[in-house]
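Single chain ahead, by itself, as structure tokens, in the form predicted on its own.
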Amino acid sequence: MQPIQWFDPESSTYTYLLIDETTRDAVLIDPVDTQLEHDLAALKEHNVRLNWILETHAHADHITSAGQLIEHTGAKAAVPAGCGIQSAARQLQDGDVIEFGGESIRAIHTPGHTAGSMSFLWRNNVFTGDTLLIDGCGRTDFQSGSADALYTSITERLFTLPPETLVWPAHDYRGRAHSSIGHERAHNSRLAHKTRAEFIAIMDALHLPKPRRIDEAVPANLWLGVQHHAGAVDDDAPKVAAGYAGDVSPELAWRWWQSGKAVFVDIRTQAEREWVGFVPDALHVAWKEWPGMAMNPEFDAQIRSVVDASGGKPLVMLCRSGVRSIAAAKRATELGLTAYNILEGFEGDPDAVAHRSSRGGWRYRGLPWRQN
């Protein structure tokens, strides 16, 4: 059994799907946001249930789709503990095991490209991220990189695996799909037969240009690809989006709702509404619910009923982080409805968190919300 490999041509990134053929449980490694629709279609095509999304590190050259996949599929994210990636269900330490169906994957801490970088061992396959590439390795000149640590990770951790172990990297720029530990140990141009000092000298002399998307990608990837819109958001017009009507600021959504132009739908769980606060008179159609944040099986019927009762008005959807509401807006669009996502969610903007006003109610971005 080999992994299923997908390629993103813009970032030259490989994504891997691992499947337990008996249970159809699955794991996805290093997904890319621009490939989200492809990945969702592929999961359906292979008839699998996505259990886990694994990240080898916080990428600098693309944005992960992990946060969106979590909301679409109900999967959980597992990430290296040393990378500072927030909101994942599990922070992995060296030697931790991820189980899916009857299969298991072991995490191997392989710092050097970044301090937290991990590789993942599954059967006779090792997914090396940017640590070990085919005839190369990841750069070490940013994100807490260290050529010395990378040399140790590769020579003392990866190269000690059986030589027939297949190497599946996060990137390749020459169309090569995989290699093997034995081949890389004997032929890798940066590492084979090189001393530690020689390797460090090679890495120090690279002088590579800064990754084009690093300033955008790293902050987003620290939140599983959910971008917190720190810049100004147009309060007067929707922002174009793929797969649904568009993104709107909280202010614009509020005005539409107050003027009767749109229906306000809160898709958070009932527990979140009771804990954080809820919008008075907004309609509640949960995308997921406790226990276990399971998908709401009645979502389609409930959201159709909302639109029918409102005379076909557009929907503006709110969640806590701004991720579930994207998934819900896309699903509503698939049902033939007009649906917008409210940017940032209820707690998405750290400078505009809801707070209790002197009059006893809750306010968010100057808009009235209440707890009970």
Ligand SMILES: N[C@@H](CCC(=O)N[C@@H](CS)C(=O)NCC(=O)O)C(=O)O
Contents of the next structure:
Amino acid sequence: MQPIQWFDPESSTYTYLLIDETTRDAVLIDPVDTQLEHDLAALKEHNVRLNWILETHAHADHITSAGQLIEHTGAKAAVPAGCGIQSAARQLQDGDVIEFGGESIRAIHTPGHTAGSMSFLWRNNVFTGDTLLIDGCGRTDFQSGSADALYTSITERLFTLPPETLVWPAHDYRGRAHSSIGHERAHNSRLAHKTRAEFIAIMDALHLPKPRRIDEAVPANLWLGVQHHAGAVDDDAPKVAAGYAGDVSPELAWRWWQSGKAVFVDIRTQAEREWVGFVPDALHVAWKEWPGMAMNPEFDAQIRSVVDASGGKPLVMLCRSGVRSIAAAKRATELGLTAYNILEGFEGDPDAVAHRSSRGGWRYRGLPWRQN
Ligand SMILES: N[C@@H](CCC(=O)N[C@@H](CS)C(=O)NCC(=O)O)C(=O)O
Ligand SMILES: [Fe+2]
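I have the form predicted on its own already, so could you send the form predicted together with the named molecule?
Following is the full complex, with the preceding chain placed first.
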């Protein structure tokens, strides 16, 4: 049983259809909005019932048709928990299993191209998204990407699968359809026989142009590509504040970070982060620190270097409840930086969460970093 592969020439994206041939239940991985009619017709032709739509990550180069497919077929979406995709029925964690008919797919968290990216293992096929491409890999220079994390994901999670496992990527720009783990381990020019340091140096030297549609695609994909959410997204503008750049909702901060428009800085203490919870891949510059919640004497230097390393992006600052982050945003503003406060902080104000859930068009599922 092999997956059925479709190609979108506009974005060079592969979409996969997996079928349980006994029950005719099916799963689609990474469908593309402009291919909706093709995909619906093909589902009919194959005489299958679509159970699940899976996304390997929040794509930067095309818009998903997942939201529209849900409307047309009654299927549900399952997405990686760390991608900030708001409107899916299931937020997947590493090791989660998606069942369709008598078949099952295992989610493997493979961060690096984006912090939330996942690969999906079905029988002897692995759908690698933009984590591992044929003779390449996804870029790591936006959407909280990390070459270091990508090296670990590929070498420790994917290359440890049996060598005969077939590799089905989310893209190929040269018409190649699939590969295998054994082949990529031996021949992938970015990874085969490369140390971590060599790989990071290769990724740092790529300097690729930004994907043409990133500013439109990432925000749309955080709502599974469904247009009526766009109104709600536009309403969600920063609010003017005195002494710093403004207040932003948790969702807006998250979208800015994921689309590379801002740097996300967690200013809580290290102890708090350990006890209460991390925001995966957020940068850390403590405002106050133990012992005694004293001001962090290095704050000015550390926050300046975060902005410098980002090429001058605005900051979005997170604390526990949204109080310390105002003070930190004001201080960063005095230093000549552009800094926003994230309303409600890591915890989220329960009243505001309830209010957002009842707002028209929003299907709010908790703060982006809380994965609930
Ligand atoms: N020219 C394409 C570029 C797409 C692009 O950057 N793709 C990302 C995946 S979202 C990537 O990792 N590409 C790998 C590569 O180009 O080596 C566009 O504008 O959409
Ligand atoms: Fe991507």
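Superpose the two forms; the largest set of C-alphas matching within 1.5 Å is the rigid core. Residue numbers count along the first chain shown, from 1. Here the structure is a predicted model, which is why all the values come from computation and not from measurement.
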Using the rigid core as the reference frame, would you say residue 264 shifts its C-alpha by 2 Å or more between the two forms?
yes
Per-residue C-alpha change between the two forms, residue 41, threshold 2 Å, rigid core fit:
no
Against the rigid core, is the Cα displacement of residue 62 between the two forms at least 2 Å?
no
